[in-house]
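As structure tokens, one chain now follows by itself in the form predicted on its own.
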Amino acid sequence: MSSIQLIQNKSFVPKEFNRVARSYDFATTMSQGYQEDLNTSAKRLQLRGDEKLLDLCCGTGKSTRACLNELPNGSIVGVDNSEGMLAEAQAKFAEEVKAGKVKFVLKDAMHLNFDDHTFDVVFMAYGLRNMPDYEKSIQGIHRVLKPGGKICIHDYSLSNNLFSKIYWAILGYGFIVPFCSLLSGSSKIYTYLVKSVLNFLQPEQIKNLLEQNGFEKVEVQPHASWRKPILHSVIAVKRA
């Protein structure tokens, strides 16, 4: 399946992530600031520290690590639809899983079967962009969040100007695709990544999507340095 076909049918994306799961952490480590950006988004949630958090599309658990830093007395349920990525996360957090601090679940983020009002917080890093239906995904998140609960969408979302698109295309096709393909032996998922960002919502559109589906106090915050035009935290509160 080509990257264009993945854009057209995102249900196959988790299987492609299975192919690169073992090399994924190393590839992202080579991306300057990757973990630090996740840490920043988690800090921006301004948590009390005792919340129950849903780490949606948790992958190998780098977002889980960022959220754990903010939850000394809380707990995390990590959800992903890639068996390979979850296997990496399970191994990485074996002690936290044993202690009941973290639980990982293989599940489709488009079809969450948790009870209503289960979680205090939802953290979704690099995940909404991979959903076949953005609005349906947000509605599902809204349902499982408690009234007054918080959501953070951490994702590549290009600012509304030509520079951002050109900048991302050069970065994506000039660095991400060739470098990560060399590391993983597969170019398909990384080519899809670049194209999916070019087709994704702008920051203001994510804000509007949240406001139209039961969220308020929406804040769009760019990240620092060279990521400023392309990477944002969008944080909102479920209306009580």
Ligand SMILES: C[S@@+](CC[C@H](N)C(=O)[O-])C[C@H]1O[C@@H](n2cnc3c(N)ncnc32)[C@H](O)[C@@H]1O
Second form
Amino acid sequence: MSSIQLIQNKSFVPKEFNRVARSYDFATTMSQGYQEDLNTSAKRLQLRGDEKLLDLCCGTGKSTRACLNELPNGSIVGVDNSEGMLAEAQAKFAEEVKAGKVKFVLKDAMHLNFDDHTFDVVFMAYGLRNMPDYEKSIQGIHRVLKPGGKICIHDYSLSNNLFSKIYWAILGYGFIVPFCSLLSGSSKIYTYLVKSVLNFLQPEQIKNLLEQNGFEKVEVQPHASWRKPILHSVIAVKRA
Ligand SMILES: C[S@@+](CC[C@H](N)C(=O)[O-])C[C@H]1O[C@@H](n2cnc3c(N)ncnc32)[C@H](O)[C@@H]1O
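Given the form predicted on its own, state the structure of the form predicted in complex with the named molecule.
Then the entire complex follows, led off by the chain already shown.
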């Protein structure tokens, strides 16, 4: 399946992540600021520390780590539909899983079958962009969140100007695709990454999507340094 076919049929994306699961942590460690940015987004949620959090599209658990730092008395359910990525996460958090603080579930994020109002918080890092239907995905998240619950969408979402698009294309095709393909032996998912970001919603569009689907107090914040035009956290509260 080509990267264009992946854009057209995103339900195959998790299977492509299986191919790169073992090299994923190394590749993202090489991406300066990757973990720090996740930590920043988790901090921006301003949690009490005892919440029940859904880490949607948790991958190998880098987002889980960021959320765990903010939840000394809380718990996390990590959901992902790639067996390979989840296996990496399971190994990393064996102690927390044993203690019942973290649980990982293989599941399609488009079909969340948790009860209504299960979670206090949903953290979705580099996830929404991979959903075949953004609105349906947000509606599913809205259903499983408690009234007053918080959502954080953390993703490559380009600011609304030509510079951001050109900047991302150069970064993507000039660095991310060649470097990560060499590292993982697979170029498809990284070419898909670059294309999917070019096709994704801008920060203000994510804000509108949330407001139109039952969320309020939406805050859009860019990340630091060279990621400023391309990476944002969008935080909102489910209307009570
Ligand atoms: C770029 S990784 C992000 C992982 C993690 N959140 C992080 O911040 O490092 C995206 C993850 O989304 C998962 N994913 C994509 N589509 C999915 C779907 N429909 N349901 C569940 N997981 C999905 C992939 O398997 C992959 O692990």
